[in-house]
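Just the one chain here, the form predicted on its own, laid out as structure tokens.
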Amino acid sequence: MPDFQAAYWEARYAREGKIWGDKPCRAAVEAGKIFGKYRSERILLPGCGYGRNARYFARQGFKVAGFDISTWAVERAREEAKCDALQIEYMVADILNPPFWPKAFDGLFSFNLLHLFGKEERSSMARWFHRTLEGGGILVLTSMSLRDPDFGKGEEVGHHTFESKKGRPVFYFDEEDMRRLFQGWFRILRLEEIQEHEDHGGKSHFHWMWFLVGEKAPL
């Protein structure tokens, strides 16, 4: 991730703390429910903030690794799993310089990451879930969508992309856009658009996003 976007993240976290609460976000509780049905036991978070969601599987006893380009958040994360007696692995490192473990995953769970990235970069992401995960493995995956309030709101700076915030600038996908980047590295087994609340900048409500299901396809 280019360093502005690591500069913004600190600063954010600096300023809001634990911006979203310590509750998961609805699309890990129902990736809780997926990744049981088909026996995973190996989840990995890129992405993975101060640890919401981290903790979250890490209850409902799968194996969680995860990391976040934000020493602030993965600081706390760690300081959390600890108070909560959890073990959860947390490093510290870039989506696009992502660490390397021995054994691959069998669950990888990607809340609201691949939207602040470009086309190139999102390719490349598309190519490392699927590297990263076993045979069979399975993607669970949020990104914006188009349907999303925000979509339209700030400067527009390519194809879909605006930024409504300094420093963060974001891609809203359409199905196709789903469809297409992943298309070859995994079998879709589920793509829709759900509705996250989020309470948090003074004000409660909801984003638009897609939620994708993909299995890992064979090459």
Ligand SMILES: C[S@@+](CC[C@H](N)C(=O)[O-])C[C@H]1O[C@@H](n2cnc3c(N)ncnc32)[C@H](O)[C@@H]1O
Contents of the next structure:
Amino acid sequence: MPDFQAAYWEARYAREGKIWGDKPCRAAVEAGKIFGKYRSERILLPGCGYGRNARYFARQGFKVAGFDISTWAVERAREEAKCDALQIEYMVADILNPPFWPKAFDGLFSFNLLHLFGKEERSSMARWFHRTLEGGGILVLTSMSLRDPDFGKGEEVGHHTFESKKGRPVFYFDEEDMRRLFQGWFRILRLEEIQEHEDHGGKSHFHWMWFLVGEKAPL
Ligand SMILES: C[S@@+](CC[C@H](N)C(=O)[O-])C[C@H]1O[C@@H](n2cnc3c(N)ncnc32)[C@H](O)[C@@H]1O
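The form predicted in complex with the named molecule is what I want next, because the block you gave corresponds to the form predicted on its own; please supply it.
Zooming out: every chain and molecule, the one shown earlier first.
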């Protein structure tokens, strides 16, 4: 990952703290139901931030691990898990140079991480999600949609890619982009656009994003 992106998240967390509050996002609550239905037990969260969703899964009884590029976020995540007496394994790591986990995962939850990367990087991530899950494992992932109100805002830095916030390019997916990226690696069980409400930066707003549920496909 280019250093400027890592620097973006470190600086943003230092400035804004727990940006999205302590409650899990809507997608994580839905993912919890899905992991329950498919009997997933060990859930990994790449780009876990300060752990609001990881804590939610741990409270639901899943075994949870997460990693993030931001040291600030992982330190907060560790402190909060300790305060809540939750056992969660955290690591500072880059998804483009992913850590090795000795234990396999049967659930993976990735919230709004994929759209932060370029085309080649997104392909390696889809491959890595596949490799990291056990056979039959479930991926639940969100990524910004072309329908999002921020699409077209800020500088255009690539195909369907805009910096609505300086230093943080976002790629906005259409349905075909999502299907093309994941088919072959995952049997797509569900793909739909959802709205997530957020309240930060002094204003209440919402985002449109893709919500994908995939089952690891045999190669
Ligand atoms: C939109 S935020 C979502 C945070 C968290 N999932 C949540 O909802 O609270 C994206 C997160 O991805 C992390 N991130 C960005 N690039 C990363 C990378 N290369 N490897 C791991 N994490 C990364 C950021 O530090 C940030 O915490």
